[in-house]
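Read the single chain below, which is given as structure tokens and is the form predicted alone.
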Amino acid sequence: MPIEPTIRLTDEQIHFYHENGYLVLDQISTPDELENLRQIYDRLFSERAGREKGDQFDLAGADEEGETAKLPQILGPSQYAPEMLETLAWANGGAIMAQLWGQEGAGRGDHAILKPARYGSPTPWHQDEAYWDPALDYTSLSIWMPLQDVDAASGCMHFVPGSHKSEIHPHRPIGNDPRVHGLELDPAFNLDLSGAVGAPLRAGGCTIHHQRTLHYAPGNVSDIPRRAWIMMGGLPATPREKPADYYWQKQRHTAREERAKKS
């Protein structure tokens, strides 16, 4: 039987999301489910699931074999552990999307970003859409759920309220290193991030953000791994009248891309 969602957003929460580009919720999962998800999550990262296909890689480093990953990521972890989709968290994620957009029918996906204890790298300021096809317009969001309590010391999310109303800002590969898959805002443009707000959470809470919202997560200096499962969804994209120029996408030449081409 399908799992029934338990989340019902208020009108105030829906308004807050559309005005600010993000939202914080207290709980979309259960303690037992979170314990099971942690076991699945740790197994997938231990096995480096999807590495040969380019789905597992170092988001913040050169991703060289034999090197310790600074910020390990797995694209589509649920394709390697389909039971992740048979959870209350996943059901609630779909319900959240439908309520925020006022309609069903979102395409859905997921990824997982691990910040290892005591050395997991920061996730620099960026906009998710900077990774995507510049010929399309999107209606999309990400639901970011930690599998343990998270604060600034372990790498909780930070957002600039209202930044989703802007265009896509110039980005570059992290550290201006073309071997790195991850993107960061180009510091040469000196954007004002002074209004940023942090979002510490208990395990199983979540943040929700628009694909253009500026966001960041500090490095993990705590003694426990920071496990985050990100559920994404979007309505069908539409062609832009004039495609944008995301020139930074052409600057990258990564090991992850080479593995993906060979798979």
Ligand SMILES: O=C(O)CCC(=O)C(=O)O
The other form holds:
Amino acid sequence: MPIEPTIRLTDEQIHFYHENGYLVLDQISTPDELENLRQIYDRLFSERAGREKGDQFDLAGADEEGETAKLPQILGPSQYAPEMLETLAWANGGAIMAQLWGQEGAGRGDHAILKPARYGSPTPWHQDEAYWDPALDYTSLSIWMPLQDVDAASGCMHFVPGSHKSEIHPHRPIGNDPRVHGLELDPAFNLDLSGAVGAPLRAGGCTIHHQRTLHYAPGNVSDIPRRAWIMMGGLPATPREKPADYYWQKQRHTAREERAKKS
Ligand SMILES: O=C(O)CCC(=O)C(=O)O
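Go ahead and give the structure of the form predicted together with this ligand, now that the form predicted alone is out.
Starting with the chain above, the whole complex follows.
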């Protein structure tokens, strides 16, 4: 039996998202479901699910074998634990997308970013679209759900309101290290981020952000792991008349890419 979503966004919430490029919701899951998701999540990271295929890697480090990852990430954790899709959170994710766009989404995916207790590193300022195909136009969003309470000390999300209305800003690999998969805004362009707002959340709440919204999450200096499950979705991408040049994508040569090629 498909799980029925329980989320109904108000007109104010829908308006806020389109004006600001992000939205914060109190609850899209349940305590039992979160307990189950935490167990699945910890198992996937400890078993290094997807490592061979290049789906598990260090988003903020060189990702060398034997090194402790600063910011472990799994692309598509639900490929390795399909039961993650049989959850109220996933059903509510689809309902949120449909309500924000006024139509059903065309494709969905997920990823997981763990900030280990006391040393998980910051996720620097970036726009998600900087990772994607510069020949396409997107309508897409991410629903970021923590599996435990999260605040600035453990790495909650921060957004620059209204930044989704801008173009894609120049990025570079984190720390300007070509071995690193993660991207950051190029500091040489000195973008004004002073209007940023943080979004602390209870477990099972979520933030929603547009693919162009500038966002960041601090490192985890707390004593508990920060587990975030991120559900993404989009309408069909359309070809651009003139592709943009996301030259930073060509600057990276990562171990993760090599593993993906070999698998
Ligand atoms: O979880 C994080 O630290 C960052 C998440 C993020 O950048 C995203 O969901 O687009």
